[in-house]
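Only one chain is given next, in structure tokens, and it is the form predicted alone.
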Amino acid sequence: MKSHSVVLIPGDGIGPEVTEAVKQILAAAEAPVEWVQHEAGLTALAQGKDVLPAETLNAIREHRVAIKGPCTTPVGKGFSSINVQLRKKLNLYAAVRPVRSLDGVQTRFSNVDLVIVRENTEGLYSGIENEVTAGVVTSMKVATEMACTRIARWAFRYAQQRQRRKVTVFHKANIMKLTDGMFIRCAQQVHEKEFSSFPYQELIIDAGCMKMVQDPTQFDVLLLENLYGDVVSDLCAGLVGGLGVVPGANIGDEDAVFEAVHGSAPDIAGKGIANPLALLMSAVMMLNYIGDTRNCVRCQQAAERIKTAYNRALADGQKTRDLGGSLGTAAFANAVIMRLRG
């Protein structure tokens, strides 16, 4: 029975605690993975390495799949963001954030089921800024036809394969006629040439956000450029309980890195109270990805069993403190494992 090597980056702060919980749950589900541990962030710096060591990056290139706990990039000390480095060096152009309502997690809405697909490599996040003269700076928004077409095709293919209902592009092409204009034009062309029978919609982003908070059920898969995707994915997370209950993935043509999108929370590190759910949900995404790309039925079966188990745990009131419960990290993991076993 074949196992799949996965690079494991525990991360900083609460990272090692939630990572250990996820490892235990995947073991209980008999997920066919073997962990190859490497470091990044403050943990790597403490070992005299870079925030994203070359050996960590090379390991991801070798094994093709990684899962990452929250990592800290020191602020104001000249270090590049770990996440930005990963995206650029591995060409992880599709940031994918599924967002759905969970039984037992009470929010304003109870039937949210969205997937945000964010272009991950350009836009204003290209980081090209200049001081024109004293007191005047500019920031360049980059859009290329190649990247806009690539992310549009990825979003439509994902939506079709997952039997989703519709793809909606949020944009501001009425103001940014060239950059956002290119983004929607590429989406239109991909839709017309390759996915013409699939429902497609365009909305100016401010109107789209208003409609989102009025009734998120009118949306399904959202396709956005980099900055918009960053903002809207967190907005959507707020509809279902916050960043502690949503997974995340950064996917390219060759490699994929799955991660909890919340921070490292150093203020509660070591207290055993962190919620491992976001990283666990990301691990389920990872197992499904391995199942799809490597034809691993056992991975998909383990993913479904884990998802069913944590859904049952939440519905039964087994929640960590951030969700209004009383369980610590290990106790929540045990609650999920109990439901895996029975």
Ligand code: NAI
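Moving on from the form predicted alone, please list the structure of the form predicted together with the ligand.
Just the single chain follows, nothing else.
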């Protein structure tokens, strides 16, 4: 029976722990995937390779789909983010991050159902920084009509196909009149010309964040430029139980790389207590993506079984510490595997 080769990048910090758990759960669910492991990040450096080795990039270009653990980026010095490089080099322009309440995870709100669509290739993440003179530095925010239009079209198409309720742009075009101005102008044009009957809203980001924490149910699909998308993703994760439960995908026209929203969590790395659920949910997104793009029914079935199993585990109180439980990474993975079998 056909299986799909998927590049697996364990990453740094908690990455190897959570990817191992996900591999075991996908094997137990008989997901038709074959792993092709490659390295990136500090792990690659430790093996004497580049931080983002060409062989890793080429493997993703060859197999078209990858799942990755988080990669550490040094703060305030050192090499530029592997995650950002990967997204740019493979032109993975749309980051999509569903943020949903889970039945077994109690938070302030019980009915959050949001999807963040983040522009993944430009903005302040362009990394164009400059020391003008001692004590004066600048960072350049880049917005191109092409990328702003492309991400707006992607968000509206996604929202329409998935029968979502509304697209909301968070922006700061009152201050960044050219860059954020371009972002909303492109969104308005795409809306007017191609999706005029679809509900559309714009909010200045500071007020948007206030409304979000007051009542997240008033939002549905959020369209954001790169940095705002990064920050608002973590804010929204906090509404549904934290970074341990929010998955993500970086999608381009050719390739897709699935990864959790969280980072390498150096504070808990190596302790066996990280929550593998965010990466597991990313793997479910990956199976559905392969299912849709390659017409693989077994992938969709495995995705559904895994989803049912982790929801049952949570409902039975089987949780890692970040969610108020006491299980470690491997014990939670076993709880899901038992429910896949039982």
